[in-house]
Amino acid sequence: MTNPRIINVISNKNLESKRTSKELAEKLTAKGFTVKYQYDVNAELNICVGGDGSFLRAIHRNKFPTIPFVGINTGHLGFFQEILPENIDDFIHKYMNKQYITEEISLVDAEVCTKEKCYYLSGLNEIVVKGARSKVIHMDVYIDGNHLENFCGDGMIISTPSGSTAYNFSVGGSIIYPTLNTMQVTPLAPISSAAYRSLLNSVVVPGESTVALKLRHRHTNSTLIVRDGVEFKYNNLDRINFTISDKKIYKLIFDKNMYWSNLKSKFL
């Protein structure tokens, strides 16, 4: 008796969404597979449907999983999902024939260290520290232990290449292709005057680096952390270290051109 091939479908709550996951599920029924809503970690492939938001919270809830990701779209922007509803036919046909490739997607880390102890985050998109209520924020930036800059302003966002395109770039940052080995470190509102120089554009370093934001003590008690939209406020805090994570995540690609023209369709 041979072991069945399990698919994970992980939806939101949306009606279409649903509605896609319910069609989706007796196809791929119909072609010999076992569908499972909760998640099963012997499962052969993870499918996502919905948005950017509805990817990004399958992979946190999960505690980025080895298991591939594929996304079917049925949100506004959906970067991340690369299928359309119309499309699954020809989606579990080219699946069935293995016609895809498979991306591996870095994530990034932060050390979180306040007075007491240290934490630790991860992030597909980006980890970004802000000023809590909207208040300005010092920071020295350091890049492998070098001073970079004493900056000022709204806040920082260090992002992957997979989220160049996400918060990064509707700031100014630059766009990075997925499979990149950067961080990009991007400033949110700098202000650059007699008094302050801070740098106005992002900065891309390498992979290997460490990226290191020291806080001023008047701001140990008032800074925010935000990984891929979720808030987290610490107490004391002194010092954030982003590196790029040893761990991965891998999502299937069924058109080696789906990244150019998902710049084009959803930016241009």
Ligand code: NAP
Contents of the next structure:
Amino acid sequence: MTNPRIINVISNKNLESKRTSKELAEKLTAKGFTVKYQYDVNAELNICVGGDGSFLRAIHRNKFPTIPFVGINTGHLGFFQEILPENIDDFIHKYMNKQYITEEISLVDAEVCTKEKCYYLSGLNEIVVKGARSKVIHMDVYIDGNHLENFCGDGMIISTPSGSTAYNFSVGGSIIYPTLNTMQVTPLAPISSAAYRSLLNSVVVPGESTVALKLRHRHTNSTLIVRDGVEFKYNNLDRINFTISDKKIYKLIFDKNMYWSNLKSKFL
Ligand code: NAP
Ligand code: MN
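Requested next: the structure of the form predicted together with this ligand (the form predicted on its own having been shown above).
Now the complete complex, all chains and molecules, led by this one.
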């Protein structure tokens, strides 16, 4: 007997997602696949049913799996989610005929160092450093050890290419194609005045670079770190080093033009 072809279906809890998952599972089963709702590490594919938030949570909950993902959009925006619920038959047909390409999605790693020890976070969209108490935050920004600026403002977003259409985009950062090997350092409400000078635009750095943010003394206990929408708080925070992660996420792309048509239809 040959090994079963296992597919994980990871769905959020809304009604439309549950209905879509049920239909998807029935259709996959009819084609001979074994569908798992409990994450199976032996699966060949992860299908995430929901919006972008569901995709982010599926990645974090399953610890950045190397099993490729495809998304069925039942979310509000669903920029990551290529397949529409009405196109499930077409998707299964193309999947079985290997009519897709696999794109590598990069993650941003943060080494968060307090005065005592360092902690590690990885983000798919971005990692944000911002004030926890509505005060202007001051931090020194270094790129590969070079001092760039003493930043003053609300905070800084370090975003991945695939996260560039999320928070980064809302604050005026550039859209970066997901397979490019870069990080974008985007200021949140930077102050540029006679009192303070901060860069007003984002900086796109090479994928091999390290971006370091060193907090000025009075912010060591009033700074928040937000990774893909989830808050983390540390005592005696000193500095954060950002790099592109060695870990990658794999996404199946069925239509190479989708990214551009999505940009137009979802953002304009
Ligand atoms: P959420 O509040 O539902 O997310 C806000 C919106 O961002 C949703 O419409 C979501 O799409 C969309 N989104 C998420 N990742 C995206 C991406 N890579 N490209 C384009 N749009 C994207 O919360 P969530 O669903 O848990 O997502 C967390 C993300 O929200 C964070 O990583 C951050 O990027 C973003 N965020 C944005 C702002 C802002 O724009 N001012 C502020 C805070 C956080 P779905 O509707 O499909 O979920
Ligand atoms: Mn959401």
